[in-house]
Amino acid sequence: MTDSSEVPSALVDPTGRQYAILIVDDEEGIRESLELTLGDDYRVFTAKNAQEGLDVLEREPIALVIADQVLPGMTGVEFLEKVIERNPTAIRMMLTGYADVASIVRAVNEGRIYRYIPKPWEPAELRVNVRRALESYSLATENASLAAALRDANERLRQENLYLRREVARKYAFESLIGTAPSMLRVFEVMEKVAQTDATVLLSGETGTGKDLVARAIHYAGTRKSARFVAQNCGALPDTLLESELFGHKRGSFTGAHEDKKGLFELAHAGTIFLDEIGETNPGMQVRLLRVLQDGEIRPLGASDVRRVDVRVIAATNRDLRKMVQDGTFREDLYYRLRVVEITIPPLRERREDIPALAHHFLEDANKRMGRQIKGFTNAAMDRLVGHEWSGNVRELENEVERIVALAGDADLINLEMLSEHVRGRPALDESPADVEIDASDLNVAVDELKRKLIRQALEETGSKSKASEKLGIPRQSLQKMMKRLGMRDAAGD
């Protein structure tokens, strides 16, 4: 028997209201006694038969049902089974005045009752049992709410992940790559063909030509696009850290390895790994990379077992790997494993016709990020952009446009004076646009600029130095010497 002074206070639901209890018994005295015992702490509803009890369940948010084992029209177990159908979360308790073990077992198994209460009962003990039942109900309700919130959060994350994947795929789709120059059209043609295969690809080209974008475009246009694309610059980390980053490590394999770590090859399983600056790897790393390409196996640092991975490899370099092979600084077998398909990305100065489109693309992107509304470039500014050498290639052009936009204030157009000094200072050595601006403050400079203009026009119209020299009325050798003095490209021959 429990002392009534030890009975804890009643619980309330998450809204602060008293929990609702349904009592179903055909004896009025039992109903009144239970209502008297529990009525101060809870909202109590009573019913004299099963049907009345089911009607209450339809109207009220019942948390606990207390039903007699014997009811008119149906048994208490049958009634509790119907309760489960209508309100499966409600806690179920049964009143019994019989020592019928078989009936009690059935009630536990089929009615799934929380507890049975023998008649007569002790009020204080009943209140304790009811409180414990409602604590269980409260915990179950909270867990269900948390589970539902977790499902909703997971679904939102799934949808967001799907959206981001689609956005990334759209961003790196072939049609998003900018280029109409013949050299770039050839690159796109090879990319489209190789994207549908698992062939290893070697991307070569100067720094800033967009090798990373090409690698991502190949991945997202291929059959592995639903898996991960991971990238690592092989020249950015010391040898040990690079090995750990690519192949992973076991805990304690080196100082600072406090836990096991998966390498990028494992993370990219079924996807693509992009190894930038592959020419910066040392001979030991080259051996390990060769093993992955040959056998599809990796061994984390400190591990005794090997792990199989299914990864497509795209490598990139701005160095001459063929010359490195000849010099003995790059493994020949790895070189041929990497260049199953080789794609050479042309420098920007060799596809000047793409510069206007690229510049406007970078301007639009910078406008969005910085909240600007710059409409475009003046003719003189664009001519200078087209004529610049761009040793840093597309990346340098992008940085130039971003710098201009950041400092442009409320300007509507980008003019020549807004270009950085090294871009606007002097045109590229082979630049002579038809509307080139001639500085008349220095006669010699003005004459040289005019000569460049006339020579360029003659070359464009005739297509060769021999015919251009005839058009200009000077010997071919004189034309060649003049072009060399003026610093114009292609001075060595047609």
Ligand SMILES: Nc1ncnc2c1ncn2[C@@H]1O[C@H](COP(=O)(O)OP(=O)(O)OP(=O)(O)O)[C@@H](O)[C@H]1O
The other form holds:
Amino acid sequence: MTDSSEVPSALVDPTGRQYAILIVDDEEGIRESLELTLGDDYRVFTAKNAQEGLDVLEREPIALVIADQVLPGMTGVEFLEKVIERNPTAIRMMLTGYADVASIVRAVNEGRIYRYIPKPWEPAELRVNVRRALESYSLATENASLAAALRDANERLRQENLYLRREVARKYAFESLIGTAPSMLRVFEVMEKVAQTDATVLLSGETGTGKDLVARAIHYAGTRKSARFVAQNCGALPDTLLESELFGHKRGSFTGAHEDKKGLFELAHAGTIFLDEIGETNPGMQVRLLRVLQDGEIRPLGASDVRRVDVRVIAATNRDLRKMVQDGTFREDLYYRLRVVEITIPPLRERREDIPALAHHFLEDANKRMGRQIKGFTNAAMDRLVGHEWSGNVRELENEVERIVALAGDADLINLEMLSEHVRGRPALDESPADVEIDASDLNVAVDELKRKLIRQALEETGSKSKASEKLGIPRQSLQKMMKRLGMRDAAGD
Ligand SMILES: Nc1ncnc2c1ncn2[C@@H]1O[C@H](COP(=O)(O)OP(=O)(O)OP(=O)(O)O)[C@@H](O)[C@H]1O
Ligand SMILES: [Mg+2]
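Right, the form predicted on its own is done; let's see the coordinates for the form predicted together with the ligand.
Complete assembly follows, chain above in first position.
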């Protein structure tokens, strides 16, 4: 142990600088001898009492403190406790002149002292111990700087997250909703009022009328905006999966449930859950949803306990729920729980005055995304857009404009010829089939117009394609093909 060849070389800090060591002892001889042992390898500072020692700590980045067990006016342990307050990362060692085991053990056990050094000491052994102490110091500080880097990174992420949230909020704030038609102004008015409450909202409207957008706008305009908005399409999943998505599950509760999973109702805590296509839910799911709405409680699949949730519910459907209640396919009690506030978004063909603004909005959007500079529409093209039936509503208009921009090259204005064939060839039909004004110059166009009108009516009346096909006296598949050929959107589902 005393053979100096076994003594490892001194340790330097990550910048290559010698570590700083503080020695506190009232005996000059001890200070000098320690300085002699360590002074070549480290920057050694000495102090003859506690106060001097603390002064050095204020000024120097001390890595190791060696203090005598007895100092003028206080014990070494008391002094080292003060050291912790100033420099918690410095390693602490204590010199002890007598083997008072009990007090040494107490000092070490208090976890405050790295080790004690008995007097007299062996210089080589002391050097080894100091080096070990500094190794653990360098590990600890490295860990601390890693932790600090991690904290910084986390903070940056948090900021970014905040920024993204604000972006999203901006995107879905009311400003993103275009419309000045009186029917839309009424929608906005109700939205604004309901956003400030926790009331359950039922959004109804044909496909593509903006139910999604409205749901988000309500969330981001309200008090829950800093918590999450989660959406689930209730028509998209088989029963068990939907239940597990919404309510979560315990491990092993069904094939494929390999671990516990939280459901959207729990993830949306303090926020909003958007139940899209609520009309597609089966009776079992309807009961479970009723329970959440009534009691604010959910039970994950396979769990024995129920959990309370604080979630605002917005549901949407393009079906006629009232009719489904009458037909016995949708629970009446659930229907009333959902439609605390009902917002019906009118189809685009009933608010044609909004079409120009929407078309320009989508044009600007597509220009930006595709790097185009199309300035607008010719009068004839806009007239046709305004006159079109838009069975796919705003989404269909959005797709139409996007398609045109994609194909328009460097055109200045969008003209009639650029519109897709079914938009160009089919004027609006607001009249009843009997008094449709038929352009007799083209029999095929006229017949198609009539077919569209009749199909639309049948769908509206029956609410499903199977029933509409019965009513029209054709097989369901033929109806589907015919609708496709006529460019009709699938509004009724099933
Ligand atoms: N008033 C509006 N202003 C601007 N954009 C709109 C408006 N309404 C709808 N949109 C846009 O039209 C598209 C369709 O809207 P959304 O997805 O909200 O319809 P939806 O009613 O949920 O349809 P579906 O029943 O098929 O789910 C979206 O891209 C949406 O941003
Ligand atoms: Mg939708």
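Under this definition, the rigid core comprises the largest set of C-alpha atoms superposing within 1.5 Å between the forms. Numbering follows the first chain given and starts at 1. Note that the structure is a prediction, hence the values are computed from the model and not measured.
After superposing the rigid core, the Cα of residue 332 is displaced by less than 2 Å between the two forms.
In the core-superposed comparison between the two forms, residue 78 has its Cα shifted by at least 2 Å.
Remark: with the core as the superposition reference, the CA shift of residue 200 between the two forms stays below 2 Å.
For residue 38, the Cα shift between the two forms is 10.8 Å when the rigid core is held fixed in the overlay.
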